[in-house]
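Presented below, as structure tokens, is a lone chain in the form predicted alone.
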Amino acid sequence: MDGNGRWAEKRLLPRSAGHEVGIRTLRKVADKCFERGIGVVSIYAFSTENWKRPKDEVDKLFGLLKRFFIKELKHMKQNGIRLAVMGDLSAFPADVREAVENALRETAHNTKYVLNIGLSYGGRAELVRAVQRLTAAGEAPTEAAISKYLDTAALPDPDLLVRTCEKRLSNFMLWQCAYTEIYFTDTPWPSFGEKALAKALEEYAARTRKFGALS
């Protein structure tokens, strides 16, 4: 989800009213995934690298971050959205922990629909978990080992990847997305809606995934 900062400096708002707009984005955009049949989504809310931005912008985000899983809690309960979140809160303000860890326990029994959510997550720091953890239930070290123990490891790959605004992984889900199809857009995030949501799922449906194969 990138772009939300850029949305706001071109309307000449604080950065911090594109994340907000960039908040709402994402349940919309979740919920038409749902409605259209895409049973798990993952959303990149707080990478590893973003602890080096200004503690101001953090702070707000938190603030958002906390706001949204309490809010939206209600929500996930009534749909039947199982909450599920990679990467390690362990840094995360107490107040921020308690709000997620809450949202995951409320929706742990929900099995209609998976929200996946990417906080202080790094590609490359899950596979350092899943390595750790590997190493010390005494296990070979396979691709299917490795799956196992990935923060996502109840989750199937994904199939789609939409990437706003820049043209790079940005240490996203980097194991799971070995075969994962590609979808780049100049949108920025909180200007992504149902048309541009359609738009790369019709893009997605047009290609044929051959996963190394000739056919």
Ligand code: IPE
Contents of the next structure:
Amino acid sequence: MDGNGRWAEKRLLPRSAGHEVGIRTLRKVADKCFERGIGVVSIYAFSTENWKRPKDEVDKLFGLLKRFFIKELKHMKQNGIRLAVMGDLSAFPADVREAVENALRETAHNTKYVLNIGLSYGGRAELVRAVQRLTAAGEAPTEAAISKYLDTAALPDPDLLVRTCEKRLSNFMLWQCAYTEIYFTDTPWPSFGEKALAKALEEYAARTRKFGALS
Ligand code: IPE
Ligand code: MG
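Rather than the form predicted alone that you just supplied, could I have the structure of the form predicted in complex with this ligand?
Once more the chain from above appears, this time first in line as the rest of the complex follows.
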């Protein structure tokens, strides 16, 4: 969800206004994806590197995320959306963690869609956690075993990664995106609407995926 700050600055608004609109965009875009038959939507909401931001911006983000998990619960329950989280929640303030854990519990039996949110998430840290778990379990480090111990264990690898505003992975789902199609757009996240999503999906549909084979 990149470009919240730029979106706000361009409008002479505080960065937090960009984050507020960005969270609204998250709900809208996720629902549009589900409507179009995409079963799993993963969102990068807060990275392990985002802890380097000023405390008041981090606090503001936590406040918005907490509200999101409380406010969206009913919608998720009514629409069969299961919440999943990747990342290390342990560093989060207790009230935010509680809101997340409550939403995880309350949506655990939903089976139609998955909304997977990265919170204090980094692909490298996730891989380290997976290897630690695997070692503790005494298992051999095969690809299947590593995948099983990632935070995304139960989820398929992403087909399409949409990156707004930047042209890099920024530590996002490094293992899972091995063969993911990447779509870059200059549209900042708060402006990423139905039309922008349709364009990304159209471009994705036109790509040929051979996963390293010839056909
Ligand atoms: C992404 O927008 C939102 C989060 C990191 C949560 P940014 O805040 O990185 O927006 P820019 O990069 O300053 O425009
Ligand atoms: Mg940014």
